[in-house]
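Below, in structure tokens: the form predicted alone, a single chain.
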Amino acid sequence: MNAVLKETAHAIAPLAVHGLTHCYEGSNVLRGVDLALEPGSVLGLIGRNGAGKSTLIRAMLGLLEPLSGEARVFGEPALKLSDAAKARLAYVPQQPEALAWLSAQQMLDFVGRFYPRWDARFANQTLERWKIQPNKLLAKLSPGERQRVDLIRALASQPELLVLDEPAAALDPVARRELLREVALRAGESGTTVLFSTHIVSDLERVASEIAFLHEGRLILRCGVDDTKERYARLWLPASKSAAAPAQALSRRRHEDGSLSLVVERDAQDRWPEAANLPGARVDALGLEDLFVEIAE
């Protein structure tokens, strides 16, 4: 019986939403989003600024009540999380502001009391390694330093679920690499499930195993980072063949000469749309950054 219970618990998605919708001032921000994270996965949530990434993350964690839909964390309703579930997750917002009247050391010492697996040694060593003055008030730190301290706070709790909203937004390139290395290390060593949002494609390629693309409030694709080149491509059709363009496409662009370019996906039989075989048609491979630009523009 114990083995069965353990297997059932393992199968529960650490973070999942179904049919999530939300709006601000009559404008739809989320449009029926379905998303679930596999235990131990590192999912990069990508999208342009304003695509709804922060709203989705806040709704997933129960920090915002959506207009409709359901969000669950470790199988519990996100809006009614138990203290035990909260102790298993860590969240870093895009602009950390909490406890700004404390010093970095005071904040870490205080917060650490609420986490049974708190790694004080890691927190202290990382403060030193990242050259952050432990006795300086958080309010007096630069945005990049403040974000680093909050990342230390999240990582030191040794969470089972780590959620980062644009974690590198205020960091310089060197600091970004250090952060991503730390996230990858933690995920690899302890099996931490990670969700992080970004609009920086290179960050995804360094650490994510999967990507989910949020565009205008909709989740329009999800796949492994390494699979994007094989699964998606740009289909170019000359003007004379543009009428045969497939109805299903992630994006489509009409050019001045009447030609058409579309971002298309292989079907279940691993085939491109039939229009790819027409005379004059061309299929171009897309890297992750090219795919992002094609869809987001």
Contents of the next structure:
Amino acid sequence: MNAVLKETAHAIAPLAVHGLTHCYEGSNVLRGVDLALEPGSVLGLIGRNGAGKSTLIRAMLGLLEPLSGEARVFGEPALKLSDAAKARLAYVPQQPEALAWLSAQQMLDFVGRFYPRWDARFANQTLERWKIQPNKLLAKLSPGERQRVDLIRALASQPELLVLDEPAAALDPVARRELLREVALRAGESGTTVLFSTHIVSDLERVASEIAFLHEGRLILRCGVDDTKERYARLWLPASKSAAAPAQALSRRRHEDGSLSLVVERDAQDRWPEAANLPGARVDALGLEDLFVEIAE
Amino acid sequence: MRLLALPWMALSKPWRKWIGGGFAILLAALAIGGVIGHHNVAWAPHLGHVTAIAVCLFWAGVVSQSLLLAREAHHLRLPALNREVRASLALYALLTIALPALLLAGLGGHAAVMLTEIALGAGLGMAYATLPPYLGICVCFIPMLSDHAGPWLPMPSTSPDRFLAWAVPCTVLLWLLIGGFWRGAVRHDFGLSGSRKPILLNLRMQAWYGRNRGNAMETELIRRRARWMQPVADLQRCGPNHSMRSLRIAMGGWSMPQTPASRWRQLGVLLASMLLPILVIAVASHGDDVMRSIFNNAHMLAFGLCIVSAVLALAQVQTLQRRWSRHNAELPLLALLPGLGDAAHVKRELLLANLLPTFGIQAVLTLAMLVLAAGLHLGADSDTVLLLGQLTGISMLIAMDLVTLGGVQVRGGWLMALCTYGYLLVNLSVVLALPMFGDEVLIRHSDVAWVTAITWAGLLAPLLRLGVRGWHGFIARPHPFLPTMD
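Any chance you could show the form predicted in complex with its partner chain after that form predicted alone?
Full complex below, order starting with the chain above.
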């Protein structure tokens, strides 16, 4: 019986949204987003500034009421999470600013009382390792230090689901590398599911197992990081053949000479679109950063 | 012309219009006063006094803006602009201090007294804007001091020569002080702390922060405050079993649980800063009997009790509004914090955590008001009106807390208008309830009572409506930690 229950629990996606839409002051920020995270996966959410990444994350965690759609965390409605579900997740917002009137140590002591699996030793050791003065008020820390304290807060609760919104934005390269190592370690050893948003492509390549590309409020691409080179490419068609361009493409750009560049995807039979075989057509492999730029531009 | 326009350039267009219009009216009134009273020599000291007040306001509101230009000129290495600022100040000194003094001397006033009085007025205005807040605020009490210090401090209307004996050195000292702080504010880069930064620069900083300025200012305040002045949170008895106390810690502000030492320190600073001006005024008016002086000013005490209650309420509401306007701070932390209980429980605890500390102090203030009213032997109608004054703070707290927690969108201007209306009502209550005009208590007239009741309904009805809307919004929210802006 216990085994059955355990299996059922594992089958539930730690984080899932369906048909999520939201708008600010009349402009659509999310347009029907569907996304689910596999347990133990590390999903990097990528997109340009203003693509809707932070809004999507906040809607996924029940930190805002979306216009429509539903979000679930460990199978529970995100807006009505139980204490048990909350104890299993940790979230670090972009540029965290909470509890500025407490010192770093006070904040960790205060928050730690609420988490049943709080690792106080880890919190103290990491504060020391990251050279953050425990008695300094949070308001007096630099943005990077504040982000690190919040990361310690999130990691010390030993979450099963870790959600990080642009965690590396305010960090120096050394701190960024340490954070990514910690994330990879958590995912690899403890099976922590991680969702993190970024626009630093190298971070994604370093730790993410999957990427999701959010563009103008739509999720337009989702695949394994290692698959991107195999699955997506840039198809260049000369002006004379541009009429034969496939209708389905992730991006489409016409050059001054009339030629056409498209980002295309292999079909179910692992083939490129037929236009790739036309005389003069060229298929170029794309790295993750090139793919990002091609689509976002 | 450019030199005259210089300080106005640091003001926004609407402000230029309003301030310019206001001073044009004031100037016209002074000119009319001068024309009417030019045959009467006794008018000159009064005109001099009014001119000094007008010049004080002008230097505080307009000429002091040159400090911003002087700073920019220094930081951007523009010596020509720096020279222009100095020339502009000299020109304004000539036009607003020397020229009126000459005109008033022509009307029969004592030239030296006029010059000193107006220069002192200009200096006080400038001091308010360009001195650090702790000194600048003292300037606000100077007019009260001049009203109450008559018995022992010679004034221009009573003893012109003896006035000069103390006013000239004071004026020179004041201008030297202003010069020193001006130089410091111009030369120091942006490293001046909030307590040392002139009021003018603090106000300008608020404008730069825009809509989110409350949060930015709060963080800045914590960052700049001396270590001994920082409130220290008391983390004892917080955690899942003490959700209300934990919520108070998570929301910060004056009602956050603090260690006893921290609480006493805060209270000491607050009381010292509030009582000091009262004592100065009391000593100045009745040096022989301070207590008699304090209780002679019952209207001031009653007004103070009502106003403190309203200010406490507004401070609490502001703290709440700040917390509920940010989605990267306390809200996500609290929304995902386990152990606070289900939505209904946490809503109840949150509401109580917000209301109870302020209610506690308001209850004490109400009690003090009742004691004062009993001591003054006022009638039931006066007591009722004074209690209504206390009710302003309480009702504002409830309505505006619910508006914020319920995510009700209300225009900032509308809330500001309600607060101003409430402030005026508190004033009105005190005037009506106490015998301020001889032995007569105005509220005892039935027509005054009716008008007062209608005026009160004008405040309580919209507050009630806002409160009900806020309550419905609050109940309908799936959890209370959703920001107001989304």
